[in-house]
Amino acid sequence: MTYPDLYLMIDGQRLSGGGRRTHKVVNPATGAVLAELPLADAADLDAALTAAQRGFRRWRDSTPQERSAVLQGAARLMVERQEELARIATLEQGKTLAEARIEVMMNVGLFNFYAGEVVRLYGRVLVRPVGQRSTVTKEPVGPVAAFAPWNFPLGNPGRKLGAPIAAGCSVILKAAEETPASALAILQCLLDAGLPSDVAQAVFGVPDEVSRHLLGSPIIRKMSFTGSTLVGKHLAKLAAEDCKRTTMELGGHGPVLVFADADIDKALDTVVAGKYRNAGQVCVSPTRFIVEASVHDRFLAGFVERAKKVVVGDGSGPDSIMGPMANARRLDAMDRLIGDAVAKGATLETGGARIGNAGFFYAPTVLSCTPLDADIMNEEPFGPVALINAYPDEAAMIAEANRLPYGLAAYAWTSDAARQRRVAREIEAGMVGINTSMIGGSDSPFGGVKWSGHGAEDGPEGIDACLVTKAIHEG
């Protein structure tokens, strides 16, 4: 397919050229340049802020029915444009078309859910003596600055746009420069569905310049960020200067506890597919496999066998199960982390190498007996590598799962109902999957604890994060 034109979207205007700096957008399957993306300068960001301020004054007074109609309309357009959207995402991010199509439908489900929720943003009336009336209401927080990463080029912008729009806020979206066309296509669905042009803007630029400029403005009243813990901490400090509300979905290092009483084959069929989804570039990717010693060898052998069958290729290819990594930086990270682990005593069971001379392909990798002082046991690898170690009992397994400061997603496989409840209670994570890898849904909060962030997206909690609570007392 032909790659679409790139631009900034400010107050309904597509802006490009004009002497702006540019960023090369690359096809990760080939390494070829797809297009030059214009980057915002200070004047562009000021224009976006002015539009967002005006758009908020308009959209906060919209009716729930108006907001619902826009969200439902955008969802219908995404269904109609599913194949186009999926091919754009695959072209600029690398994931398989099958995964990109699912990502489109995730957005459709979320927008339709929010379309229903907007009519249920209730307050309450408090019990007071005769003659006094006290009410609690919820109001949109204000213009939102939203920062989305490249790993889910359709889904992340959908999350960042859907919740503020549902709540009655305006939003300035700064999506990843690696995957701009996907974000612009999602925004266009909303505009084509009737969203006023000043309610949502899309800008791209040098990340630190954009974040400092937007978060330094008193117009912005909330920040939503998905990305690394390191960058998240930096942005949280900037937001704190003006006491802006924040929702932070940061890094993870997903532990997977596999007990001896689990259905091992079912677990393997599920977690191997989950591990190599999107080449492991998933914040909730299962990564540290904490296996009870008595079934470790069987689990390891089954995992390696399945990993070797994963077909790696261009995401648009009909046989590809795993596409390339999104950029050359991830290849370098894999080489560094895996090399360090092997040097410190880990056993490389399969993979551990780049594939081919074009694009950013990396072999599905399995490491066993990886020592805890290896960097990869403490740093989120964000790639197609599984770490499989043996542990003696439940207590040791839970201790390892909670050892790191991350707490986004965790998984456990066991047929013992009492243990399922214990593990769910003891694991320090925002989301826990028991005998499943399905931990997300349009009606379910998505977020972490500890260094994995705070607040939640999706579900009623996603809209609530864009609302403020006001108590009104009348004598």
Given for the second form:
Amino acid sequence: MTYPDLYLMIDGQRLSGGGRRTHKVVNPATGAVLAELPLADAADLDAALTAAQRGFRRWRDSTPQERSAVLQGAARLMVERQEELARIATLEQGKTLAEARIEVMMNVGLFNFYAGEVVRLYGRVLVRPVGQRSTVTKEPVGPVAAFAPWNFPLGNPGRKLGAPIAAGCSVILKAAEETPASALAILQCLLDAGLPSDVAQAVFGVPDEVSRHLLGSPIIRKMSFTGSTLVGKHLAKLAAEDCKRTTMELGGHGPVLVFADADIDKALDTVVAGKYRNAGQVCVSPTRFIVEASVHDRFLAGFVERAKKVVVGDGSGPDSIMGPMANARRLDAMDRLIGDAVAKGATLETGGARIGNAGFFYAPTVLSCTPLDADIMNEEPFGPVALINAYPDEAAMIAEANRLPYGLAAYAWTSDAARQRRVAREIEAGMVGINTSMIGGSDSPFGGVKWSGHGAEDGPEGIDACLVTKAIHEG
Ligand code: NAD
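Next up, the form predicted in complex with nicotinamide-adenine-dinucleotide in place of the form predicted on its own?
Every chain and every other molecule in the complex is listed next, the one we just looked at coming first.
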């Protein structure tokens, strides 16, 4: 398929050229340049801010039915365009077409859920003596600056656009420069469904320039960011300068507790598929496998056997189970983290090397006996590597799960009902999967605690994060 034209979408205008700097978008399966992406300059960002201010005034007064109709219309268009959207995502991000198609449907589910929620944004009437009246209303927070990363090129922009639009906000989206066409295609579904063009816009640029410019403006009242903890902390400080509201979806280091009483084969079939989904470039990826000692060897052998069977190839190939990594930075990170772990005493069970010289393919990797001082046991690897270690008992396993400052997703495999409840309570995480890797849903909050961020996307909480309350007292 041909790769679409790229542009900035500001106030309904497709802007490119004009002496703007550009960024080369690359196909991770080949390393070939797909297109040049225009980067916003200060005047572009000011134009987007002015439009967002106008768009907010318009959209906050829209009826819930209007918002609902736009979200449902965009969802319908995404279904119609599913194959086109999926192919764009695979071309610029590398993931398999099967995964990209699921991403489209996740957006469809979320937009339809929000379309239903938006007509239920109730306030409260407080109990007061006759003649007095006090009400609490919810209002849209204002124009939102949203920053979306490249790992879910369709899903992340869907999340960043859907909630503000449902809440009655305008939004300026800066999606990742690596995957711009997917973001533009999702925005186009909303515009084609009737969303006024100053309500949602898309800019690309030098990330730090764009975020400083947008967060430096008093027009922006909320920032929503998905990405690394390092960048998230930097942006949170910028947002704090103007007391802007924030939703932060940051990194994780997913612990997976595997107890001896678990259905080990079911656990293996589930977690191995989960580990290598999107080449491990998933914030809720299962990463630290914390295995009860008596089943460690069996679990490790079963994991390695399955990892070796994962077919790595171009995401558009019919047999590919895992595509390339999304960019060359990830290959370097894998080599550094795995090299450091092995140098510190870890055993490389399989993988541990790049595949071929074209594109950014990396072998599904398993490390065992990795010492806790290895960088990879402390830093989010964001790649196709599983870390499998043995622990003596439940207390040691929970302590290891909570050792890191991250707290996004955690998983536990056990058939003991009392232990399921204990573990779910004790683990410090925003999402816990017990005997499952399915921890998301359009009706369920998605977010973390500690260094994994705060606030949630999806579910009623996703819209709530774009609303402020106002108490009105009448004497
Ligand atoms: P990075 O940390 O520089 O970038 C992460 C994302 O943040 C990218 O989309 C980037 O465009 C954006 N970004 C970076 N600096 C920014 C700024 N000043 N203002 C606004 N946006 C900014 O590095 P990377 O190489 O793209 O990814 C490295 C790490 O980021 C990964 O190892 C992973 O830990 C994390 N990450 C997390 C997610 C997630 O879903 N939580 C997604 C992508 C990357």
